[in-house]
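Encoded as structure tokens, the following chain is the form predicted on its own, with no partner shown.
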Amino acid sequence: MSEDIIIVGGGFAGLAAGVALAEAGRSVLLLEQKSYLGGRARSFQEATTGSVVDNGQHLLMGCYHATLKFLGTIGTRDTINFEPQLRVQFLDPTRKVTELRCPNLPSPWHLMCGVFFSNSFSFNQKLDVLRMGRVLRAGKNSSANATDRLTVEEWLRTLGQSERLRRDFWDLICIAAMNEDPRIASAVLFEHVLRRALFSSPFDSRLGIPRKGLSDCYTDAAVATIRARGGQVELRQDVRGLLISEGVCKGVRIADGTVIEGKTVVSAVPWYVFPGFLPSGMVSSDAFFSRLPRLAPAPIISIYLWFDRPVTELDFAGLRGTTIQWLFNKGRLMGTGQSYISLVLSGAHEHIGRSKEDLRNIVLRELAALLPEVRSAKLLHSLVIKERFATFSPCVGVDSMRPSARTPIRGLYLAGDWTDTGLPATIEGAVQSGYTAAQMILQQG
């Protein structure tokens, strides 16, 4: 059996590559090990409640250009609801709801005016944010201010950002965008995120929330697009190795011993899975692949709670002074009529070892301090999802560990949010990586 292009992995990266190549007229065979598509960005029906639950809550932004192109191509862009402008509400233990709402003005005035008129910041904090805006708009880069050698926390300190502002604003953005503690995360990556997301245009700053389960936003539609152009998508195909001989990749080997030959192979699996596909000794002996084991994981914990009554009217909010960082009112967002919420704990190194019961109890105590309605509501059900390998850790110097899409092995390409996209591990990074791999293949002819 011989194929034109074999793609291994059916998450955002693999499906984006498959759609792009199929749209360009190439014959595609996509193989996924599991019985479902979506990888770490998927949804499923929770058994007890019947609710559609995401494996981890995701926010999109207007600056997700590759993702919006992908969703537009497969016809599901309308599954993401974007606010007309950047709008974020915050909760703190004083039970005061504050808001950052940015008007539709040219950048950076949309953000500057939004901050200036927001009740989420003190006067001095507003001056700090404006100072940060001037730094980013001045075009200072990592070579000028040594950002590439600093953590996010160190960088923010050098820019005079107060501890309170860091904790209540910049840290929330950092953890949400990068899934890492600001004391660990790379400042150069965070700087890039801020420029792109907040200081580019009002359109790019908008937040988008899926109104369906995440899988329903893209998996079936992407498969339909690939198949409509003559491609194939097969589940439960456990690829165990690449057929590499004399510096050329000639296909893949399945767990049952089946060999599928192909002119080109795109590996779109996580960084901790891919080295197992290579011949013995290649990871340690080849400079290109030897960087991969240096990538470390960063965990995410998602906690879902079902109550007997609504506990908040907010769609979503950033949480200040708590262990958890973001709250999503899932029943309201998805229009199910159920009173259930999703809570996110990103960069959860210190908490991943806690029991699910302990995590649930911590969250309930914190919610009771934030939302009085929680105290009188009855908890009907809870679900705690731990993703120990949710993303790679975007630590200082991580860019030197991330490989390009083109490998030294002829006919072998890489895709995934962990490849050298210039972005943290996000949906946008995954889709962009798939497009990059597809473009390189098409350029090769």
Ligand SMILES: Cc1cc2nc3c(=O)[nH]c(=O)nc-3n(C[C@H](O)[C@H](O)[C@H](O)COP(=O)(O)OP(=O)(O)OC[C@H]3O[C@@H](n4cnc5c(N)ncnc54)[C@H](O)[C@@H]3O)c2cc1C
Given for the second form:
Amino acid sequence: MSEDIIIVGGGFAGLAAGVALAEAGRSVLLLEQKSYLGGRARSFQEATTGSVVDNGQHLLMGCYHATLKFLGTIGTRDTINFEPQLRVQFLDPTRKVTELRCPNLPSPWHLMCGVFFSNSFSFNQKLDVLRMGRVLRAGKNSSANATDRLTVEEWLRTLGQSERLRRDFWDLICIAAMNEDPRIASAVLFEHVLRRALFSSPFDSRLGIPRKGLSDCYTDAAVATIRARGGQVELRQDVRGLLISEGVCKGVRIADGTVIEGKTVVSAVPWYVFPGFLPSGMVSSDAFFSRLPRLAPAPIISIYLWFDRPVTELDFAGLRGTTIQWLFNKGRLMGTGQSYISLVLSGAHEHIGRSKEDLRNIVLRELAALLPEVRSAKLLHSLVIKERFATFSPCVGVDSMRPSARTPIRGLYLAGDWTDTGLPATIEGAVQSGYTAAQMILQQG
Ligand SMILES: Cc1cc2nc3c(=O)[nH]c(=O)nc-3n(C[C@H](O)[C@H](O)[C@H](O)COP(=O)(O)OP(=O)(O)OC[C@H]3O[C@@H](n4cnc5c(N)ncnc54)[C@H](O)[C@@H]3O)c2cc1C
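Taking the form predicted on its own as the starting point, write out the structure of the form predicted together with the named molecule.
In what comes next, the whole complex appears, and the chain from above leads the way.
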């Protein structure tokens, strides 16, 4: 018997494709290698503390339209807590807390007023940010010009952004949004992110933080939606290859040798897994697939600390002048009553080789300098999670390496945050890619 549609991979991309296809009345079989769903956006219960821990803190934004639609469809939209307006606090080595809070005015006035009245920028820095806003709104640096050969750092320099402002503001945004060092990250992609996230509307600029563990925000609900429409989701199914003959994909082969035939296959696995599904020689001989191995990874390190007492009143903050970039007060955000903090180090190429103990010590030292309460608090427990392949590196020229959902193999579609969504590797890119693949399949009939 042949399945209608086989989806390989149960992260945001695969589940979004599965839900969209099941909702459209198509029969779906989703195969996931692990014993759990969620991929690179997942959570688990930590054994020592009992806390729910994400594989890394995830932030969403109001401009995650596809994601919000997906969560609405599966009925979990309220698991994301959106601030009424864009509000970010920053903590610097002088222990001063400053803030950027944007009023609910039409774009771009929300951002312009937010910056103008913020105590986070000097007068000259405010003028720099406002100048940047003018450039973005005027579209002077569209991808049609030399920007596509520049790194974020080079681009910001050409736009006259001072070194201090770059370090204390733009770099934090670039690293958070793109998971890459501004000296490597693509200016075109960053420009696109800024337009979409900051200069679109006050609604789009808002930050959203999951109230629950990441997996609890979507995996069970997505599976329930797929199953309620007659689809199947199977765990521990390690797909090893695609059945391809005469340019047509006819199913998948599982590690135990089982063959599952299908009329259509959606691969929703990461970029470093997919090439292994193709028959030998196809990656190098086919122009469509040969660019995939050029995508490089960018790591993220997450450090979780549990203290015996509260160490900060902040919900979350961008950290200036430190190795770690963002702090999240997980106990407060999730309402658990624990003093449980999450620290994020994105674009962590230089630090990924360090031992977990080293990383924990660096973070504790930096945190003690920023938050005096840390010095008197007792550290009860710590956890360091290194995601070496957190995202693909959004380097200059990356768009030419990203494939479309439609492949030259009939019946084979690609989804995943690494396909050509025009976005960095994000939840939104993953969901959008799943929807795009589903839409193409539905158009095909
Ligand atoms: C630490 C960290 C922090 C992040 N922070 C943010 C953030 O703040 N905001 C944001 O928007 N994004 C963030 N991201 C990025 C976001 O998590 C990813 O872009 C998104 O989850 C990718 O989803 P995906 O479905 O494309 O891929 P994945 O989540 O990788 O899903 C692929 C699935 O395929 C499965 N699979 C792999 N091989 C096989 C096989 N052989 N057979 C069957 N199944 C297989 C995997 O187990 C996995 O479940 C972060 C990522 C990390 C790692």
